[in-house]
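What follows is a single chain, given as C-alpha cells, in the form predicted on its own.
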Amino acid sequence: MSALEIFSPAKLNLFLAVTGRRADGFHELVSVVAPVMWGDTLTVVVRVENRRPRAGRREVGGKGRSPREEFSLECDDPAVPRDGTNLVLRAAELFRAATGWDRGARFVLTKRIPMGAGLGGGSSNGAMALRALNRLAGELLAPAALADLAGRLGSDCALFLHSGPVVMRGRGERVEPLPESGAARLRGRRVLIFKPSFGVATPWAYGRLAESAPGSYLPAPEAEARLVAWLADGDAVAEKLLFNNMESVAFAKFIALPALLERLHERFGVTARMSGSGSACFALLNADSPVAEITAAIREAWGASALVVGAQLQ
C-alpha cells in the first residue's frame, strides 16, 4: 500500500474542567471529549523513489535529501500553515525518528475544521498523520507507543486515536475511554456546531485564565467529583455533563457568544456550551428541536459567514 486516504474528525469538549497551572507552564485538567462525524480529510502518498540514503550511501553530490525535502504538505485552505510548524509535517518527523521510517510521503489536507475554533482540528490532523503513517509502514509501532508519540506531539492529539468518548487528564496527554455508562448517554447524539468569523487563540486563552487565578479554575477533587456523580447516575442525561470553565475568559471579551448562547435557550430552550478554548459552540438537539430555526437565529446574531454544520458524536 502507496497511499491512504483518512478522516481527521473534530471533538468538542463536553466537560471542560482547567484545574491549575502546572510549573511548566502548561494546565491540568479533567475533560470528557468526544470526536464527532465531521471533520477533514487527509491523504497521504508515499514517496517511494525518494527513499532516503541508507547508511554509507551517499546521493549524487554527496548531498542526501533533507527530511523536510522528503515530506510535503498541500491545502485546500492558503490560512493553513504549510512549514515545520504544522502539527502534520511535525508528526511526520515524530514518526521518522521512532521507527527509522526511510520514505517520504506527501499529505493532501482538505480542510473544514476551522482554525482557533476549539475544535482540535490541528491536533486530529496529526494525529491522523501519525495513524496513516503507520498503517503504509506496516504498522511499525503498536497502539500504547503511537498513543505515547501522540501525546508527545501535542496535548491534544492521543484523543483521536479513540473512536468514542473519552475522558482526558493531565494537559490531556492521559486518555482513557469514558466507561460505558456514560459512553452509552453521548454516542450517537445529534448536535449542532456554530462558530462566529472570529476565532480565539488558545495561547490567549489559557494566559488570560491564568492571570485570573485562582478563582478561575476548578479544583481536581470537584472536577472529578462532577464526573463521577454524573456517570453514578445512570438517569442524568447529557445536557447535565456540559461544562467549561474557559466559557469566562472567553465571554468577558468576546459577548457575542454569551449573548447567542442565552437566546438560544430562551428561544429554543436547547443547551448549548462553547468548546475547549473557543470560538465554537455547539448545542446537544433532541429529536423534535427545530434545526432550522436555530440555524437562522445563529446567522441572524453572527451574520451569513458563521459556521453552522450538523453532526453526531461517535
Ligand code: C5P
Given for the second form:
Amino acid sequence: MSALEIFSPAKLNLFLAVTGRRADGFHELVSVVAPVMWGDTLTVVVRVENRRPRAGRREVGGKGRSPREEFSLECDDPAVPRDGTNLVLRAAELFRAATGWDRGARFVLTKRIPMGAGLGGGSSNGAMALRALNRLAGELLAPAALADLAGRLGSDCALFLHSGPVVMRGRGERVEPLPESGAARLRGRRVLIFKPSFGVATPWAYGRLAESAPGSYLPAPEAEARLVAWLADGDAVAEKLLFNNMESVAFAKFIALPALLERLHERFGVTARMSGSGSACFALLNADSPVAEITAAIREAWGASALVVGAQLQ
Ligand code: C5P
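Just the form predicted on its own so far, so send over the form predicted in complex with this ligand.
Once more the chain from above appears, this time first in line as the rest of the complex follows.
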C-alpha cells in the first residue's frame, strides 16, 4: 500500500472542566469529548523514489538526509499553514523520529473544519497523519505507542485515535473511552455545529482563564463528581452533561455567542454550548427540532458568513 485517504473528524467537548493550571503553564482538565461524523479529508501518498541528498544542500538530521523536504503538504484552504508548524508535518517528523521509517510522503488536505473554532481540526489532522503513516508503514507502532506519540503532538490529538466518546484528563493526553452507560446516550446524537466568522485563539482563552483564577476553574473533585453523577443516572440525557467553563472568558469578550445560545434556548428549547475554547458552538437536536428555522435564526444573528453544519456524534 502506498496511498491512503483518511477521514479526519471534528470534535465537540460535551463536558469541559478546566480544573487548574500546572507548573508548565498548561491546564489540567476533565472533558468528555466526541468526534463527529463531519470533518476534513487527508490523503497520504508515500514517496517511492529513493532519496539522495543533492549537492550543496544543508543536511539535517544526519544520514545525509534533509527530512523537511521529504514531507510535503498541500491544502485547498490558503489560510492553513503548510510549513513545519502544521501538525500534519509535525506528526510526520515525530513518526519518523519514533520509528526510523525513512520514506517521504505527500499529504493532501481537504479542509472543512475551520481554525480557531474549538473543533480540534488541526489536532485531528495531526492524529490522522500519525494513523495513516503507521498503516502505510505496516503498523510499526502498537496502539499504545501511537497514542503516546499523539499526546506529545498536541493536547487534543490523542482523543482522535478513538472512534467514540472519550474522557480526556491531564492536559488532554490521558484518554479513555467513556463508559458504555454514558456513551450509549451520546453516540449517534444529531447536532448542529455553528461558528461565527471570527475565531478564538486557544492560548488567549487559557490565558484569560488563568487571569481570573481561581474562580474560573472547577476543582477536579467537583468535575469528577459531576461526571460520575451523570454516568450513574441512566435517565440523565445528554443535555444534562453539557458544561464548559471556558465559556466565561469567550462570552465576556464575544457577547454574540451567549446572546445567540440564549435565543436558541428561548425560541426552540434546544440546549446549546460552546465547544472547547470556541468560537464554534453546537446544539443538541431532537427528532422534531426545526433545523431550518434554527439555521435561519443563527444566520440572522451571526450573518450569512456563519458556518452551520449538521452532524452526528460518533
Ligand atoms: O497543546 P496545544 O498546542 O493544543 O495547546 C495550545 C495552547 O493552549 C497551549 O500553548 C496552551 O497555552 C493552551 N493549553 C493549555 N492547557 C491545555 C491545552 C492547551 O493551557 N490543557
